[in-house]
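This document opens with one chain alone, in structure tokens, the form predicted alone.
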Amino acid sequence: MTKKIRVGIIGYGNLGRGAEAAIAQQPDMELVAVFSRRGAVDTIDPEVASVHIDEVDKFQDKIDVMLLCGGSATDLPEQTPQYAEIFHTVDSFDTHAKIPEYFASVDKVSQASKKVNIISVGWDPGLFSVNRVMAEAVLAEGNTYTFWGKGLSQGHSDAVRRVEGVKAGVQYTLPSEEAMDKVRQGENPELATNEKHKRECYIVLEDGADAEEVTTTIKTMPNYFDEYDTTVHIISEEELARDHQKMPHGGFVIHSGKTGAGHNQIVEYSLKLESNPEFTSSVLVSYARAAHRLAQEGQFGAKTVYDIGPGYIHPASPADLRKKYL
């Protein structure tokens, strides 16, 4: 019997919990332990070891791939370079503008530690990234448009919650139906950032926090809200619990181009997700398989979805993939 891939999880919020559930669905993986700053946490499977993050070094020889399930704002920039020294890792860093420098910081560690560290895995960045590049490679003359939502954004919600004065909150991304219709009709419109999406934040303030100051801080946050039409709603904890606990999301990648004789061609990829964190964590888990396989081949260094063929993330053998899917 083939030995299962031993996986660990650092961070046990929505993404970490989703990763535990996803690992249980994989025929070739087993979850060794969950690590958290809180120490012991209530895992889905009570048999799974729950360990304080300070003890993670003791598991270096017991875990094949570590999933880093912290937030992109402050957790991953610190944690990934740290844990890339001792583990093969997969993370979901999603601050698009900072990916090049983030990649460089991780790769510097990966090259020295000879580990495989796959960054920015999920559906965007991740699956949407692959579809953007494939469409542009096939239709060289054209434009690619990405629309997100309607849905709750984990990364942006995390960023909102870290603003001083915010006790709790969520952020929703809403795509413009008018803009998408223009793209699908082959008009190739030039769309400003705030013409494609709007952002809506629902936040609960800390006692004594200045609502106007908090609102301004959110609306002017670089890389998250400063380029968007952003609305901030101040609500109660009761409203947040009642109306904003679900985590749907989705989106569209649409490439509008022309082939050699001038024919309009539209390529579209879409996702409709009932649970954003569960889907994102499922993508992370599939790339844990890729990290393990690459490591077995002797590869190392930071990687992105552009460096990894789809066969590496599927449990089937290359021969079975050719027979069943090609």
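Here the structure is a predicted model, which is why all the values come from computation and not from measurement. Residue numbers count along the first chain shown, from 1. Only the largest set of C-alpha atoms that superpose within 1.5 Å between the two forms is called the rigid core. First, how it differs from the form predicted in complex with a further copy of the same chain.
Once both forms are fitted on their rigid core, the CA atom of Pro100 lies less than 2 Å apart between the two forms. With a cut-off of 2 Å and the rigid core superposed, His197 has a Cα displacement that reaches or exceeds the cut-off between the two forms. The two forms, fitted on the rigid core, differ between the two forms by less than 2 Å at the CA of Asp124.
Okay, that is the form predicted alone; can I get the form predicted in complex with a further copy of the same chain now?
Keep in mind that what follows is only the chain, not its partners or any molecules around it.
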């Protein structure tokens, strides 16, 4: 029996919690401890060690790979370069526009510390990124389309809840079926973001609020809703509590290409997720395995999903993968 991969988690919000659950599902991993600025946290499994972040240095020889489960806005840009000095890491940095700069700042540390630090893992960036690149590599003449949803959008839900007369509510982003069908037919349409997506709001009104006025305010809100096909549903507090407490998400990457004498070739990848944070952290956890294996091969540096062979994230050996999965 091979030794299990010893994993740690820094940050214990939805993502850290999902990572704890995902590690428990993996046959070859064990969770050593959860680290938080809050000190002890309420872990799913009460047996899991919960430690203040200031103590993390003491775990240098006890943890093979550290999962960084903080936010992209302020946590990760500071934490990843810091912890890359002493740990192999995997993180979910998802501010697309800042990835090159983030990669550089992590890689500078990794090159000196000789650690493997895999950045921007999850589903977008992450699995969607893999599919965009592979489909385009194979079908050079073609277009790639990314559609998101059905998904709960945190930013848009916040915007809805700020409207006067709204007591509570959520917003879902939905892919436009019409737009997706055009792409699947090989029509290669030009589509703006607002043509690819629709928005659906479920709100509870404050006592005495005017439904029509609130609806109009939401639908005409600049940047958030005015350019989209937006539907507003007025529901009761009971319905909100009963039907809208999950964090679903997902989406589609569709590549439409042509080969030879104009043959249409459609490649489609999609996710339908009942829990967005649990899925994202499951991806992080699988890449912890890759970080560990790359480190054992003597590799180091900042890495992305593009650098890593798919077999590295699966528990089976290369020989078993060839035999059972290829």
